[in-house]
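Only one chain is given next, in structure tokens, and it is the form predicted alone.
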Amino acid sequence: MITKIIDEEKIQQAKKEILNHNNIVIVTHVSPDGDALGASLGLYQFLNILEKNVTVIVPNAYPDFLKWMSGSKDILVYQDKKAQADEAITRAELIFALDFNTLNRIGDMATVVADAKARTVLIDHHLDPGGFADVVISYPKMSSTSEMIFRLICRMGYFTDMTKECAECIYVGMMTDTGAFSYNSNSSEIYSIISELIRKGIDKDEIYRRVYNNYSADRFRLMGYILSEKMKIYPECGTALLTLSSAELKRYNFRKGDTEGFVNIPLSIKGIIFSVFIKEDTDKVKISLRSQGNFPTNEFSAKVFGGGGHLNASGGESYVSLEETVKKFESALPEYKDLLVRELDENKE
């Protein structure tokens, strides 16, 4: 059984503004991942399903393994396509913001959206929505922003509509936001829309396969290298951090998406409960934080570098460098000791 978690008001305003308007476009956060084009090109096939005029529009460039699922051709790279996305932008009369809490998190659209006429609807499941949608649907306890569109389709009374496209779009965001359900997957209602999504006439094993076994040989030198060189272990903790630098990214041929996943792997060795890994980007250093049981990387994220996200997957960026990002971490994690050293108790019992 899937329960109606959503407000019904919400649902209604939703519906009103997508049946009022034509034109619409799709934003969602910088560097997309499974969750963000899951949503975006599901609620995409969907709206065109209703032969509404839509545009998606992403900050930068997606990893190569996303670009099997239907409609990511016609996706607009705003850092490529600056002008023409600019001007869907402005012309939108709605907009759907999916996957992200505020507008920092899409980069250089964000000035366009937030000067735009359009209406918008704010599509989440992060922490601490902002104020700049009109239509605000926000439930961090969801496990991803994809299964939120599928029962916002549901719920408005289109479910017979969806086609098998729209359900696999759906299907890669929920899987992919979940580490493959090995996390914040315990609702017994994922499992029944994954039931639906399947009537549907998806595969989900071919979808894993295309996700996770499309990777190239450069990535697995890379992971060699960065498990056999590059991982710490803080024992007393219960702690990994795996980095990486600009120059050893280089070294390994790294294309968008080949760093995708590494951050999980520290939490299958014994004792490991919480997972960092330090990654140098172009303009900036990113931080991915993993854990298992009641470890919350939200709170560490946004304590330490100012990020955010799930209590066991969240974000962070540093604009110092790598090195002294990593000095940050390690002076702060100390301070997380007593509550890591009882969560491992938890878990040897």
Second form
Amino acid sequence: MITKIIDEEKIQQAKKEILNHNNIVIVTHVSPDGDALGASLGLYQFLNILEKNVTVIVPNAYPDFLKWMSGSKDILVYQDKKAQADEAITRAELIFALDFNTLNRIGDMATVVADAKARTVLIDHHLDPGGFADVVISYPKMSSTSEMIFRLICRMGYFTDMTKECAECIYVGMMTDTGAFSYNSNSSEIYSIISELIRKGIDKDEIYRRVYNNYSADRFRLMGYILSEKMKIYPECGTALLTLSSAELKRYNFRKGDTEGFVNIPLSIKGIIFSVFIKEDTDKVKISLRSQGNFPTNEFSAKVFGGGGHLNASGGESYVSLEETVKKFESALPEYKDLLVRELDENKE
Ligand code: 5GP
Ligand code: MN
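Requested next: the structure of the form predicted in complex with ligand 5GP (the form predicted alone having been shown above).
In what comes next, the whole complex appears, and the chain from above leads the way.
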């Protein structure tokens, strides 16, 4: 059974905004992942059915393995089409902000979105939604923003209008934000929703293959390298660290998406409950954090890197060198040792 989790008042507010406006822009976070794109393109397909004039704008590039998604070719990448995107945002009557909580998560687009005259509806599942939107639909317990889009469409009374393409996008987001239903996925309602999506004609096995069996050989060579040469284990803290410099990424012909999921791998090691991946980018150092059980990676990330996210999956950025960032991590880790040891003991039981 699918229960009414989202407040009826919020559903009606969102519906009113949609029905009252024609020019709509959908924005999502930097380095858009499966959920960011699934929610954005799912909503895009739906608004197209209502014959709205919709533009999906993402801050920067996204992985090739998500480019098959319906509507992907219509996406404006802000970094490449700034003038066109700025114009769409300025002209918009309504902006949907999907899968992020605060405007700094949309990078360079933040100013123009903040200054836009449009009404704004935020739909998200991260903690602590910022106060920038007129309508805030925030449910941190929800496993993906895409699931929220499904619920919104149904509750507004449009389930029968949902197309297979829309259902596919929603499924991608639900699947990728739960590691193909391997974490954050114990709610029985997820499977009721999947059942409805299958009724819409999606081929879930095919979607799995398109997303997860579509990588380059370079990715696997890089994976072999990072696991054999660059993985550091801190056994007393049940922690693993992976690092990659720009030079190493270049050596393996890195393309966006090639390191997707690397941070999860050490969690498959017995006794590892906290995994951190630090990767050198062109203008910053990016940190990804994952945990099993109750260790709050988002608190760690907020305290050490000024980042945030969910309990078991979070991220942050650093503007000092890769080496300095690793030092920061290593000097913070002992402070969390007691908590990690407690978690490790509980995991053993
Ligand atoms: P990923 O490791 O896949 O890049 O990010 C995992 C989660 O961490 C994202 O869904 C997002 O919630 C959060 N996150 C990633 N990077 C940042 C960041 O720089 N700042 C904040 N506040 N959250 C982040
Ligand atoms: Mn998400």
